[in-house]
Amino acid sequence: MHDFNYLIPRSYRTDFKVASRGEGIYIFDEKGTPYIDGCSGALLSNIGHGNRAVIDAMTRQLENIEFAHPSRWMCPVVLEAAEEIAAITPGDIKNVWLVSGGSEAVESAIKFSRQYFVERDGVQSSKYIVIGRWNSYHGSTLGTMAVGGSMPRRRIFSPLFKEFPKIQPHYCYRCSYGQTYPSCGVMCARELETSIKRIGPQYVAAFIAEPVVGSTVGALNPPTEYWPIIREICTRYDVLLIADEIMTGIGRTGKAFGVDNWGVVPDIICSAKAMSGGYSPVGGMFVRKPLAETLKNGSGSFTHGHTYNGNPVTAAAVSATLRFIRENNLFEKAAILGSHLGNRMEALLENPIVGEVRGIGLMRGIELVRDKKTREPFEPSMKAAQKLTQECMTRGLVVYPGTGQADGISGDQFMVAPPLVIERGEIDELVSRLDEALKATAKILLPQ
């Protein structure tokens, strides 16, 4: 164990490995042992580790200027980053607000939604409520936690924030309505209309959701009709649609953004993580041009800000990352190899503790269960996801575990989301190691 006399770690009880260097899809410990980064850190290392193009771009920018306060200065590299982002965003989402993380991006979207309606309708506007979903995660600030629905993260801090209403997520494996798709009529999407009408459309400013649910349910992809229905409801009731693409954005699902899988254009996209490939802390809010024009032609400014808005070194990383992705066709590659990964992982359903395999592109998840027929989760005290993660690490594979999705307390799942630069043979090796880890975990959790 490490000596934490000075540093406050994520956990005092974790025996952390030492990351000494990274190369491609691998992270090496201090002994030189390679680990497949099977979750891209936290779904951010999309272009792999040690990418010279990004490192060199950041170095050049550092040699020019490392920081100039965004309230007084504009750096050309920031304008370039915005242009690179606008080249891949859907529809008329062309205006970019750069921050330093996903929580800041979502917090910005919440505040932007409120200011937009005040600018459009006047200070008397009553639209301020943002509807979220249970089993969602949108950040760790008080504002983003209030709209998020991840109970393990919320439980301690809930007295601190102003609560926002939530609807049930799409979760066919554990349907909140006891229905079966498609005969259900996608009730989970239509609940948004019920919620808006119950609250009053005049009070609802926005609805936020992840196109594919990430850390809280493990790559939970929606029914085909879900996002088009949500888009139509938001349009009909004058509610802004915010897509949290912090995990799904920048090619993870085989498209530039997750919503592109269903041809939906939200009003706001929040992104982060993979925008800079993991080379610099980054976040971004991207809005439809008419919304930005409302502020431009009204007060003339967004009443919000951070010191690191549009940091020039981060902007250099963003531009270099997006150029590398475009030059190497990584979106298209993620779609092709994502299908291969999904097919290979489907075979893991033979394991007695694998309840469901799900996801899109290079964002796949597995739900662990005690009983495959009843879908009964393991008791939280058994720490099933943690045990699986340990077995994977022993075999040189890093995955992204999560808990609590079944009922806010019980439930174990994990994601597999390797860098987009992974090759077909490396996917086969990844799944082989995962198969071995699942078999070992099953023996521990279900002893004969």
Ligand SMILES: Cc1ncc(COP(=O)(O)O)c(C=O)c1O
Contents of the next structure:
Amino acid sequence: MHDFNYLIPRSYRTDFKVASRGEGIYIFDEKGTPYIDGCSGALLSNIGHGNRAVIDAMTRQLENIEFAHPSRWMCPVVLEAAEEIAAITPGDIKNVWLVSGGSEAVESAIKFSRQYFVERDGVQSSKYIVIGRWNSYHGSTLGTMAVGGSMPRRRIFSPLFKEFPKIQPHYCYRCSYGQTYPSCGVMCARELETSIKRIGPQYVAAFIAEPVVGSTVGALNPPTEYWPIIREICTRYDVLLIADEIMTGIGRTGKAFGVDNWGVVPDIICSAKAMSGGYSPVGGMFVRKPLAETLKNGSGSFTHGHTYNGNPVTAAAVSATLRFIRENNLFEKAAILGSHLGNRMEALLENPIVGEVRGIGLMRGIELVRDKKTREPFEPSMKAAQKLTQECMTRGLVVYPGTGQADGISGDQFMVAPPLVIERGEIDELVSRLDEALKATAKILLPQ
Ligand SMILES: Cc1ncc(COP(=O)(O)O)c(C=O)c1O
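Swap state to the form predicted in complex with this ligand from the form predicted alone:
The complete assembly is shown below, putting the previous chain first.
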């Protein structure tokens, strides 16, 4: 164990490995042992580690200028990054606000939604509420926790923020309505309308959701009708639709953005993580042109800002990352290899603790259960996800675990989401290590 006399780590109880080097899909510890980065860090190292093109672009920018305050200076590299982003965003989502992380991107979207209605309808606008969903995560700042619904992450902090309403997610494996798809008629999507009507549409500014739920439920992909229904309801009630694409964006699901899988154009996309491939802290809020025009022709500025808005070194990383993705057709590759990963993971359903295999593209997840028939989760004290993660680590595989999705307390799941540069053979190796780890975990967790 390291002694943390100065640094406050993510956890004092974790025996951290030393990350000494990265190359492609591998992270090497200090002894030179390679680990498959099976979750791309936290679904951000989409172009793998040690990418020369990105390193060179960032170095060149550092040699030109490292920083010029965004209130007075514009660096061409920042305009270039915005143009690169606008080339892959859906519909008329063409205006880009650059920040340093996902939480900042979501905070920006919440504040932008409010300002948009004030600029459009006047300061008397009563629209400010952002509806979210249970079992969701949109960031760790107070504003983002108010719209997020992940109990393990928000429970102790809830007195600190103003609560916003939540609807149930499309969690078919544990449907809140006791229904089965498709006879349910996708009630969970239609609940948005009920919720807007109850609150009063004149108070509702936006609805926020992840196209595929990431860390909180483990690659939970929606029924096909879900996003088109949500889009239609938001349009009908003059409510902005915010897609949190912080995990799903930049090719993770086999398309540029998760919403592209259902041909839906939201009003705002929040992105982060893989925008810079993990080479520099980044976030972005991308809005439909008419929304940006409202501010442009109104007050003339977004009443919000950070020192690192449009950081030039980050911008260089973003442009180089997106160019690399384009030149190597990584979105298309993620779709093809994602199907292969999904098929290989389906076979893991034979394991007695694998309750469900889900996901889309190179964003896959497994829910662990004590009893496959009843779907009973493990007791939280058994730390099932943690044990599985440990078994994976000892086999040179990094996965992304999460807990609490079943009822806010119990439930274990993990995601498998390797860099988009992974090859077919490497996927086979990843799944074979995962298979071994799951077998070992089942032996530990299930009474013989
Ligand atoms: C869906 C989603 N939204 C927001 C965030 C917050 O991003 P960040 O950690 O960069 O602040 C995350 C982080 O994992 C996320 O997964």
